[in-house]
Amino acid sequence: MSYRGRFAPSATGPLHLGSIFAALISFLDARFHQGTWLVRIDDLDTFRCKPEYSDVILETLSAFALVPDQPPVFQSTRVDAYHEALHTCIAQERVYTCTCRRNDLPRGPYPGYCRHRLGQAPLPDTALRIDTQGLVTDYTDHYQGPVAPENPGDFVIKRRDGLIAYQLACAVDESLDQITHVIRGLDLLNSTAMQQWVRTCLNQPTIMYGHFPTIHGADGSKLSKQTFAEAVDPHRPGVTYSNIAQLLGCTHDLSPEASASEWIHYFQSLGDPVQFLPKTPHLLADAQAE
């Protein structure tokens, strides 16, 4: 199968440095493989997502001439899928009710406190969890190459409240999608071992995942909505761009007022990603807006 990557942000709030530059390595990466670039808008929670973060993603993302090659999907349309997906794990007596609440539980991996549930019918309105005996979590990264994640142990798979847990949900999405190259920031690294984990119990083949270097704010935190990371301005693409190629370490003649096209076209002249990206594990940005 020919690559197929995707770009896949929650509707919680407006893009900002970091989330502009996940999109951009992702976009780079599939555009160096002469691939298919996708969009997902990840808005299965209903209690923190909103419509009109969705929209503003999607005009963000082409005002910096970010523009997926086919019409964006939404989880919030595929939820008999997830559930579809959630029956054949049940099905497969894999998955267990888990009664235990967060706070009573220990750091670290789920230490199995309710799996003498496997196999049983799960109950209403509890945790589902998946067992994960036999899960191997090491692996050959794209970009970080061999690494070996903790374990994460039984992870949730539905989640009290009755929401699709995102472990299964962005699993089986890969699959509907045809995703073959997962690239995103390094800190979701500890998640593709759950995922795949997933897509194992479904029958899906295994598929190529790449973790680039995050960045992070003056306080050395990860830029993200919880951190309360500013919004990129849309009218100003080249300013972001023109930040980013200075976290790269990146020598060119371009202006911040260049437009979002001869950015691109520049990032696309450098190549590789897996090439030019620095070895770290982030770069640290002297602010979090521009």
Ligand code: GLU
Second form
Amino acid sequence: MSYRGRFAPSATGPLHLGSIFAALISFLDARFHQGTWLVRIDDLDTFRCKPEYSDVILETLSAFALVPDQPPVFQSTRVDAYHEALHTCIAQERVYTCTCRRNDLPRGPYPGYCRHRLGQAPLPDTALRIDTQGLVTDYTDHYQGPVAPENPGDFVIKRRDGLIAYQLACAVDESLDQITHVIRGLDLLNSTAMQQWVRTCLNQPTIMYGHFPTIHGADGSKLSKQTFAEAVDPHRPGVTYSNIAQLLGCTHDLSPEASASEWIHYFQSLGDPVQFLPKTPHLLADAQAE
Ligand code: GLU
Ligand code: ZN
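The form predicted on its own done, now the form predicted together with ligand GLU:
Okay, now the whole complex, with that chain kicking things off.
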């Protein structure tokens, strides 16, 4: 099957340095493998996502010359498909009602307090968990090599507020979009076993996952929309791209005023991202302050 990759930003705010980096690496990985590159807007969480953020994200990506090969897809248009997948899992008697409150649960894998409900019809207006007996988390990552993330235990696939959980939605999306390569930041490594597990339950084939280092702030904290991470300037993509080149320790003769396409051309000339990315788990962005 030919390579199909994607970038899947959440519509919870404009793109920051870390998100442009994630978009760039998944794009470069797809291009290096002569693959197709897609953009999916994760806007399922109607409490946190706003349509104006989707617009800003798509405009910013095109200002950065990161243009998907097909029109972007939106999770919010796929709710029926997610519910169908949920019902497949329920029909397999792999799903149970969980009435635990967050405060009742210890940190780490779910201890299975509600597992005795496995096999019973799910109750309405409650969270639903999926039975993970038999789940193996170790696999060979495209960027990290062999990894063995913590076992998540039975995880939530439908939230108490009725929303389909990201793990289920994302697993279904990769099938709908026929994704072969999920290339994303290391902050999402722990999601992989859960998403693969849902795919297994839905009889979908195993796909390639690759997790590259993420960009953290100078203080070591993850850059995120929830923290101080400032939006990139769509009018000056070269400024962000030169920050990225600096973080990667790559030499070049482009100025921050060079066009987005010139920068993309340069990054593509570096070859396989697996080779040129540093092996550290994250890159520290002191350049953020500029
Ligand atoms: N939208 C999610 C995020 O931005 C998922 C990304 C992914 O699976 O690549 O964290
Ligand atoms: Zn419970």
